[in-house]
Amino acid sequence: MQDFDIAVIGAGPGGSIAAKVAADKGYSTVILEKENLSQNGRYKACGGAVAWELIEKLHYPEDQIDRIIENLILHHIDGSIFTKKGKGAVLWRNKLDFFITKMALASGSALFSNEPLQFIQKVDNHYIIRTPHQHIVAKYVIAADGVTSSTLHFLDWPNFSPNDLVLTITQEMESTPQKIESSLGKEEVHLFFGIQNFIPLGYAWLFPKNKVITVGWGNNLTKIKNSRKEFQKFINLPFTKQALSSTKKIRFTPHLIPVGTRSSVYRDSVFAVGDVAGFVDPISGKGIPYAMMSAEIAIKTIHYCEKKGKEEKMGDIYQNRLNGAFLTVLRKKREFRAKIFQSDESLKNFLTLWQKHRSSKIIMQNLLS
């Protein structure tokens, strides 16, 4: 049996930020990730477009970089084409998860990955928390296990319900460098829109590594029939067709994320990070981010309840601390969703006012009245 201060599940962005800030700290931090960690991570389903302002924040290397892209070119299926400018990255979300991991080993975390998680109780004012290899006890858990996280299952925490969910569909195409710059371009990448005939609450995506297409697509669970064939009316379109000819199917991986948050993020010690709180954009989609923040503020609100004696706030002051940060903001945007999906005509308002406003500020300001 071992002895933690904190124990982390799961080693994901938000996971592995919450390890090292806590080990920065001085508290003693274990990792515990269900998947084999190589010297390449492990697959994870995803886009891996992100802003340039996580690469600059993370001084993440850019020989890591698959692409550097300035413009998004968001299609609606009718034809119309808008475009919204921006510096970001595409990259594998492998290489980039790994990276924030060896940042929190730095930092002192212990790490055991290929260690899924058992059990976990807790008793008196520890958890007693088990895996394939390990015994381990935690006086505080970081639940960032994904959206379908065996640490809240475990503790009877209630599931999403199907309507915060969106079923995601990612297949990686193998082709070449010049291939991929003359179909798609060579700083962009690609949305796919449309509520009629494609998909009612979603989007579709093609984003451009070096060699790759990751091809994605992502619609509410509750308005998927068959994601199959839906995804197939993707595949069908005449610009992938065009830009998938000659490409070679890798991976093909379905994947579940949150579109709406908790009402609940901490009970009895336990903080819910990232996807397991449904700290995700339910617009964009955006994830990483926000995983990051509340992993941060998890771990230093820890810090100040117990260096003032207000142990017995630390919910309280870990859900004002999300608040005032993004959560806020989240949930008025998971508010205009369907506002936004309500037709083609309120999607593309939205689309038109995308390419220059920031969505938090469309929704904030309600501009799209």
Ligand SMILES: Cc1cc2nc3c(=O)[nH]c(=O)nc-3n(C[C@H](O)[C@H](O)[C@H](O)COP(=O)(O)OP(=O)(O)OC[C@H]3O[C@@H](n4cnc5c(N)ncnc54)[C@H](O)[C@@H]3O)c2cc1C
Second form
Amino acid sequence: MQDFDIAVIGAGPGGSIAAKVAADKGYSTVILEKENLSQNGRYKACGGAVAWELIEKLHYPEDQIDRIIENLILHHIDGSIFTKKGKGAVLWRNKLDFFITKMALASGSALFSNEPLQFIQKVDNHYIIRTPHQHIVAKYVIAADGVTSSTLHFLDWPNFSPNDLVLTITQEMESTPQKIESSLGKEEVHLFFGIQNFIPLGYAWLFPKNKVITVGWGNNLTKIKNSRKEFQKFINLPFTKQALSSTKKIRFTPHLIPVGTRSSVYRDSVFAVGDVAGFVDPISGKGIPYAMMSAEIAIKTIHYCEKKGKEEKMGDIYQNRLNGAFLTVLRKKREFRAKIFQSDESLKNFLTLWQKHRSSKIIMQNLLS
Ligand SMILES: Cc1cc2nc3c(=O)[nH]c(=O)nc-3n(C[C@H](O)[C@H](O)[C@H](O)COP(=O)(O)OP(=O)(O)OC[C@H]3O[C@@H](n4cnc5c(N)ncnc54)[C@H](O)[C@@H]3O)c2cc1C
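Same protein, the form predicted in complex with the named molecule this time rather than the form predicted on its own?
Let us now look at the entire complex, which starts with that chain.
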């Protein structure tokens, strides 16, 4: 049995940043990851789009980026097109996530990969944690094992309501850089909206990487009648058909996105971070930066509370710091989502504003009304 200050479950961006920050602060830290990371990390169904700020913050190497992006092209299926400018990158999640995991290892965190969580229970002041080959004791637990978190399941936290879940389908289509650039442009990603006869509460996308087009579709779980048929409708749009002609399907993966945050994100020395907590932008589906921010805030909260002898206030302090950093805005966006997706007219009104403003400004300054 090995003893750690902090056990992190899951080596996504949230878990790995938590482990890095914890190890930097001198805590003995371990990451337990279900998948085998070996040399190249693990596949994760994702658009892989991040803002340039994140690339800079991580000092992420440019040769690990699959495409640098300057424009989001927002298509409404009635033919209208809106353009949002802004520098970003599209990348493979195995590379990004493993890069961050390696930062955690360099800071001194341990990692056990190919070790899914099988058991967790609090005994006295510690958690007993078991995976197929490891038996660990830890004072704090960072639950960073994604939207279907086993950690919270074993600890009897409530599940997300179906209304707070989006079902996505991701299909990776192999192509060539030349072909991708002639159909989708060199620096563009494409998003597709339309409430009537397309996607009532979500959107679809074509995100070009270097030699692959990531095709995605997502709709609120409660609005789906037949996900495969609805995904196929997107594939059959003339624009999509043309972009995907002579490409080869190499992967097809369904995955959930949480779009409503948990009312409680801390309990008894367990911190929910990233997708476990529902920290995803409910309009755009962006979750990578929120996973990283929440993880960093969780560790800094532990450090602060221990130093100041405020352990009994840990949950409140974590919640308040999250609110100040991004959670108030995410919750407001969740409220406004229904208003944006109530009709094609309101959706197009939002897309028009989104061309010029950040979505947080549109919502917080109530520019929609
Ligand atoms: C189709 C799709 C497209 C998306 N596109 C974007 C995008 O373009 N940009 C963006 O910012 N966000 C995007 N997101 C959201 C983003 O992927 C998530 O918000 C982000 O990955 C959350 O990070 P995380 O660290 O919380 O969890 P995850 O990245 O889900 O990591 C969880 C980790 O825990 C591991 N794990 C799971 N169960 C166990 C277990 N029992 N034991 C041990 N380990 C376990 C998993 O293997 C995984 O490594 C997208 C999501 C989807 C589904």
